[in-house]
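What follows is a single chain, given as structure tokens, in the form predicted on its own.
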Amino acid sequence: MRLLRFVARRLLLLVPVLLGVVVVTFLLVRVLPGDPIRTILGPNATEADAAAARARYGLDQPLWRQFVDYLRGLGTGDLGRSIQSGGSVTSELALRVGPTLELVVLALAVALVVATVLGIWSARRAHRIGDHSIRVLALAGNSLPDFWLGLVLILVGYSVLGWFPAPSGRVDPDTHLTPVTGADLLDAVLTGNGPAFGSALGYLALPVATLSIVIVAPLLRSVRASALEVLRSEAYTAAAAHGLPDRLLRRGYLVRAALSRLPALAALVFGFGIGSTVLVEYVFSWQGFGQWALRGLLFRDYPVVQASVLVIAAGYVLVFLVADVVHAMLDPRVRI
């Protein structure tokens, strides 16, 4: 019951946060340098053409009226029409957000598993060769630019070894896959399409590996530091002195306590992963949310930029909500 009240309080805090994001984003995108209409129409467009385009997208209205129309659209799920393409932003977002979320979630899941296993293993062998080797490798992976690492993996995995498909999409062109969520791997599972699942998994391998290597270092350091604190604590020393089995010590004392800090850090790393997908998607021709948001920013596409920031903010607060709940489950003191 206390956990449910804890979750309810966190959910209530999301409303003013998202409302503040909506207001600030709406105002900031309109003070950016450049005119989106002139960017789309080009330098040869006349004033009459520009005025007609502004009227078509509602940019000739007063600022307060534009904001009221934007809020009314948000209430009905209408994020406006893209100035660049003329299409519905909601429809374009639905096509783009699934592949990017699939990529980031899988990369974060892989990084969490690797960080947990290696972090605890390294802490139990602190200041030995294995511990130093893992820390050096994690530091090196965190220092590598993600676009360079992606190119190296393509060179080795595709060009030299031939183990993975060419970085030219998300599934094979001749693979028939019925879209359900936009996330190809998940759609293949939901539709029971085995060939599409194998194809999507092959295309996901290299970009997921790229993101995982980049984001695993802070997670590994956190797990290792927490595990070292547990190993040096009086409770763990007393439990070991009483002759508890090694397996019980690891599961009952070490693992749970070592993971207590991980949810909040994983939420931060998730946001970093969303930002990193811009270059990773470009390298692997992923055509996901990151590239779509970047093009919207370059063309000063107000509806696209507003929708992108709103989705990222909503993703942040939801991920932090999940992190808070998991943290409260691992450490009941947080609920008080």
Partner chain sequence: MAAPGPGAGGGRRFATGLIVSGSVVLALAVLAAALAPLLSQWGPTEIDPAGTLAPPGGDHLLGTDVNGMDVWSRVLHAARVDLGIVVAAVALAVLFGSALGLVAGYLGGWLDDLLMRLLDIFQAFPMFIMALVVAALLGGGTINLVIVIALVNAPAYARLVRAEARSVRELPFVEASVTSGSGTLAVLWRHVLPNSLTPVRVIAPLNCGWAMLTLAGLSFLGLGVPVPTAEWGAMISLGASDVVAGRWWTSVPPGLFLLASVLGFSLLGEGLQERAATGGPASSGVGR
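Rather than the form predicted on its own that you just supplied, could I have the structure of the form predicted together with its partner chain?
The following holds one chain only.
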């Protein structure tokens, strides 16, 4: 009950933040230099052509009018028409979100598992050689430019070794995968398409590896630090001094306490991952949200920019909400 109230309150708080985001982006894209009409029409278009195009997208209206229309559309889930493609932004968006989420969620899941296992392992051997090597390795991973790491993985995994498919597309078209959610791996499972599952996995391997390597370090550092703090805490010492067996100590007194700070960081890292996908998708020609938003941004495709900014902001805030709920489940001291 309290949980529901907490979630409801946080969702309500989301409204002013998103409204702020909408207003700021709406104004920013229009005020700052750059004209979407010129970019689609090309240099040879006449003034009349441009005016006609403007009218078609409602850009000849006064600013407040455009804003009210936009808000009205938002209310019904209509995010406008892309100036570049002329298609509905809402349906384009629906197509693009799946592949990107698939990438980020998988990468985050891999990173979380690795960070938890290695972080606790590392803390239990604090300041020995294994601990130090793991930390330096994680640090190196964190210092890798993601886009470059992607290129190197392609160079090695595809160009040299040929183990992985070429960096274009997300699943072998010959497997005839029926799209459901847009996330190919999930779709393969939903439609029971075995070959598609294998193929999607192959395509996913390198980009997911790229992302995981880049994001694992902060998670690992946090788990290790928390675990070390628990191990050195009076509470853990007390449990150990009372002769509780190792397994009980680890399960009952270490893991949960050590993970309680992870959710908030994982949410932050999720955002970092979203940022990284823009680059990683670019490198792997992954037809995802990042690519789409980037192109919209570069061509000043107002509706696309506004929609993607809104989606990112809402998604990010929601992820933090989930993180807070998980945190409260892990740590009884947290009141929500």
